[in-house]
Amino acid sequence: MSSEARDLIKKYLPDSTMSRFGKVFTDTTQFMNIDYSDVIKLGNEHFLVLKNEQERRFGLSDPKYWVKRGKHLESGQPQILKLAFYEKFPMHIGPFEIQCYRSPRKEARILELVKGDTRFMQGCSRDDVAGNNVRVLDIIRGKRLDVVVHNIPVDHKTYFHEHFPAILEKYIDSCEAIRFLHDHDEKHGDIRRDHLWVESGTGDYRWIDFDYAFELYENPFGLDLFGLGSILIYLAGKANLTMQTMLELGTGSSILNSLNGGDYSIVIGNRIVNVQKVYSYIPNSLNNVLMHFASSTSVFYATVDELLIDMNKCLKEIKGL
């Protein structure tokens, strides 16, 4: 038991019912050793650790030991602390091999760049005594965009005509936020459905998690573009359209038999991009955008500007339907 940790908690949280008091960490290098009831000290500020965050994908949850949910003792505000964690791995998309890696200081730069811009998560960074960069993040109250879309209790046709236009309009604004990063020579680095949240109350779409970076010499921002396309495909289909989900939806055999290899994603090979084959009322302008991310394409978007031009044309057409 650490008397220092106990005294800090008693001072700032006098009504706390905690029965266990951990240690005070000024060096976060060994983040696996930092757990519930420990205190992280950054400069003159103190953060009580409550739990490790979880990575929830494909119905599974894995602890992210380098990401701690806690409370800023001086203010009492709940916050998330992302500790320095490094990894590097290759990713293959079509003909491209992309080297991906984590960069805490890249995320710190972006937090500074987007300060006050509510299209992005907010926070700041601090260095511990060992020089590790720690990002201190405000918690976004809300749900992932894909969860919000999935939970709209209507059939696809009703969704597409009554809900999708407003969703697309807001998503275009989210794409403009990524263009803002690119204009400042920064990349999001890990654009995917669970990294775009809908804030409760405001309904704002907000990007989270900027610590991935990548090297793609053919197009420095290419991976971000593939990520934007993958989200758009999900929004258009109101689901990940795979052969399995199509069977679960009771899709007719004539539609299933019409699909070929070129109708699937170049990023995730079992996901259908040619949504128009499934839902015939999808307009050509939108389906043409989606097909830029199909395995059959020979033309990729080079910039977010190019994608935005086509998406705005889609929005105008869809609103006129």
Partner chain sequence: MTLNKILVAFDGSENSFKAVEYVGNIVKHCPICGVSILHVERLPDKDLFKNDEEWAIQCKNNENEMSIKMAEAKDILVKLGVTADVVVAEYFASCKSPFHDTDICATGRSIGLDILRIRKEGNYDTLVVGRRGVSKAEEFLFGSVSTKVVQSAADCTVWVVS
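The term rigid core refers to the most C-alpha atoms you can superpose between the two forms while keeping them within 1.5 Å. Keep in mind the model is a prediction, meaning the values are calculated, not measured. Positions refer to the first chain, counted from 1. First, how it differs from the form predicted together with the partner chain.
Shown in the overlay between the two forms, fitted on the rigid core, is a CA shift at Ile268 of 2 Å or greater.
We have the form predicted on its own; now please give the form predicted together with the partner chain.
Shown next is a single chain and nothing more.
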């Protein structure tokens, strides 16, 4: 216990009912030791640590000790602090294994680049006294886009005609945000469904988590493009369409029998990309975009620009349906 932490909490949070007071950390190198009731001091600002963030996958929760949920004492704002953690781990994409690196400075650079751009999470970075880059992030109140879409309580046909056009329009805006990064020689690095959030109140779509870096050379934006395509396929299908989910949805055998190898993802072999075969009212203009990510394609999108041109064409058609 430190009287310094207690004094800070009493000063800035006089109504706090906290009975435990930790230490003040100016060096975050040993982030495992920083926990509830500790205070992280960056420059002249103080952040009360409330808990470690959790990663929820496959029904399990793993604490992310380098990501702290906290409160900025001077303003009272809840914030997330991402501490420097130089992790290197294999990432699996379909049959491929790619070495992935967590890069605090990449995320810090992008935060600076997108400052004020609400298509992205917002925040800033500071160095602690040991030179560790700490990213101080605003919390986005909302839900993952895929969860929002999944929970729309209508059948696919109603969803596609009544909800999808507006969703596609907003998603195009999200793709333009990624193009903005690429235009500045930056990659998002981890475009997947749980990294695009819908903010409560505004309904804005916002990208989160930019700290993944890879060694990608001849096609540096290929992974981002693949991620954008995968989300679009999910949005068009209102689900992750696989043979298993098709069976769960009670899809007719004539449709199931019509699917062939070329209708599945070029990278994730069990994911159905040819959504038109499942839902015949999907227009060609949209299905053609999706099929660029199918194993039968001979033409790839080289840039987000190319993808956007086709998506805008299909938005026009869908809005006129």
